[in-house]
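Below you'll find only one chain, the form predicted on its own, shown as structure tokens.
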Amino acid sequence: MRFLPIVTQIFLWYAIFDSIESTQGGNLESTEIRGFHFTDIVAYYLLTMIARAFSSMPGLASGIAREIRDGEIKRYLIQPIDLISFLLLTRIAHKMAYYAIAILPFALVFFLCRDYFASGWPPWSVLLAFAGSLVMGFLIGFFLEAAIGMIGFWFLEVSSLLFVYMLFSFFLSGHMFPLTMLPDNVATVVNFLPFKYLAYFPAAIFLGKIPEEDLPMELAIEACWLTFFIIVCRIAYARGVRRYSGFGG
């Protein structure tokens, strides 16, 4: 089911590029929108699908808030178990199990779409940066959503806040379209936010849309965002536990 939306995206962008081709002349291969050809767009969506599979944390924030509301969080307070570390290891296990099953469908789709990767495989340095961005994207996604879940210590219901976050994350992460297609003044603001590291940034690295000389700085900024959300999550948990009251068995 994860691959079905990519089909509609391919048809949509094919229609967009075809309309530009018919109005401006030229051919589909030469038509370009903000540095992306049609083949780049298809490859981009395949890569963002992988990035989102790493960074998405379904049920994490709502699960933390539910355990706080139902009192199940007491088990982490009376046993020598750190809640955040336990949930992180659980998510790592979940992702490992997911990719153990999904690696064959992913490989098949990428094999069938290999012609869309016109530039071929990037050099090893870029591949290492791509892998590092995926790992940090996973950690940013985890600690960001865990921090949202910690709001349950102050408010019993976080579903509305989580809905707003998911809406902004889906749009500002570049999952809907490459962030370079935003107006320049908007793109300047969006590039300062952490959402792009959840989808756009890994795909842009692989496709060579980010110059190699800029990769160390961009990865350093991503690491800074990761550190920030780790600290926020830890502080929110520590302060939340201080004001938490558990009753019953």
Contents of the next structure:
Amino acid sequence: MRFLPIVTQIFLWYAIFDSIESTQGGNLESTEIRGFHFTDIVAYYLLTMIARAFSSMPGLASGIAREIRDGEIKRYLIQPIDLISFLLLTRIAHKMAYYAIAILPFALVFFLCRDYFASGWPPWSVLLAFAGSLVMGFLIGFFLEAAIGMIGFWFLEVSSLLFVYMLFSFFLSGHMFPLTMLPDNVATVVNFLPFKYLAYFPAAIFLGKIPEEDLPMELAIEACWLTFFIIVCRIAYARGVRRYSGFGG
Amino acid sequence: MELDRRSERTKYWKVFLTFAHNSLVRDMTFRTNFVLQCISSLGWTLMNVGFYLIIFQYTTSIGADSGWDRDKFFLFIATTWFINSLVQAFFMPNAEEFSELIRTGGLDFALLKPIDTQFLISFRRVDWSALSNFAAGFIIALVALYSLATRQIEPMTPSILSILLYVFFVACGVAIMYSLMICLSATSIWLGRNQTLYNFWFYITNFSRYPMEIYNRGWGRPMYGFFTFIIPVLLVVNIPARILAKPISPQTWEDQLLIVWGLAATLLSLWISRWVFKCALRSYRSASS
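Structure of the form predicted in complex with its partner chain, please, following the form predicted on its own?
Next comes the full complex, and the chain you just saw is listed first.
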């Protein structure tokens, strides 16, 4: 069922390519938008599914905010458990359990759609970078959302803030469309933002849209972002706990 | 007898107005929250508009020779927005509450009231903040109509008749969506709890968001048929949008047939949803006590 939105998206893009092709001449294979052929677009959407499977954290920020509001966070303060590591391990366990099952339908869909991956498997180095970007995408997603959840220490109600964040990440992560299609000046700005690591970046690596010689640099930048969010998250937690006051039992 | 029915109707209307009023009072109690909700749904609209603007940087129309160029497509989007905002404002909160009522047994109270149960269930809450998207749709439609009327190539303004028909078929679209929603939420009587309602709803309506022509090829054809004739979600937005965006005079008989089918589908789905609802109520077995 999760693939249905992609299906409509594929039809939309097919219609778009169809009309470009008929106005410019040529055929479907030669038509492209900013380096993306039709098959690339389909592959792109499928790959962002994988990236999102790693980086999406349903209920993380809202869960933290709720625990702060309800006072449940006390138990992490009196027990010798570190909240952030505890949540991180829970997430990893949850993702592993979930995708151990979900890998079957994923594999099936990818097998059925194998023709859309026009260039086949990328070389090993790229695959390695892809795997690295997925893992870092997961961590960035985690620490970014956890940091947002920590805002709950300062404001009690964060649900509308979360919604705004969700909108931004949906649009700017490339979940909706490949980020290269943005107008140039916007794309430059978006490229500096960390959202792209949540969906666009891993997919772009796999499809070879990022030149191989740039890969180490790009991954290093991603690692910097990751460190940044780990630090922000830690500081927010430490400050927040100092602000926090729990009452009652 | 005739008088009776009319007074009955005004009574229902009054009850509805009271519901709407109460909801507005409730929304206004938490005014900041209301404003934030409006802003975030407008944010969603802006993002979508941005996405389509980006698409139209690269292409002149959606689908070759389909006639959905930028201005017309934005009319289509506006139509989607009208229908979705109406459904979200009037029916979405109620459908969610209905599932909850069944689970907790609160439906007992609704059944006891001397009023049609389906009416009571479907109109109790109005989510006023969802109407902000209606306003957004209105702005999109106005801009699209303006640029459609003033552009160099094939300028056009819709006739009065097509606008009237448009309004009518937008209402039909809302009715189809409403029927679908009632059917879906009535299933929670059988299932006890239907939490996937919202997801399922999202997946189905996803299909209604684009012009139907784009599905009419290759392996999309079965889906095209299914969502036109079995679950007619493709008609919801497409029929009114076509009436407004494509001039009414040189119409093929296929288009006219589609309009007639749209009307029939509306009536049919209203009737079926009523039937499903009644069937479901018959198998309702309260909760506790």
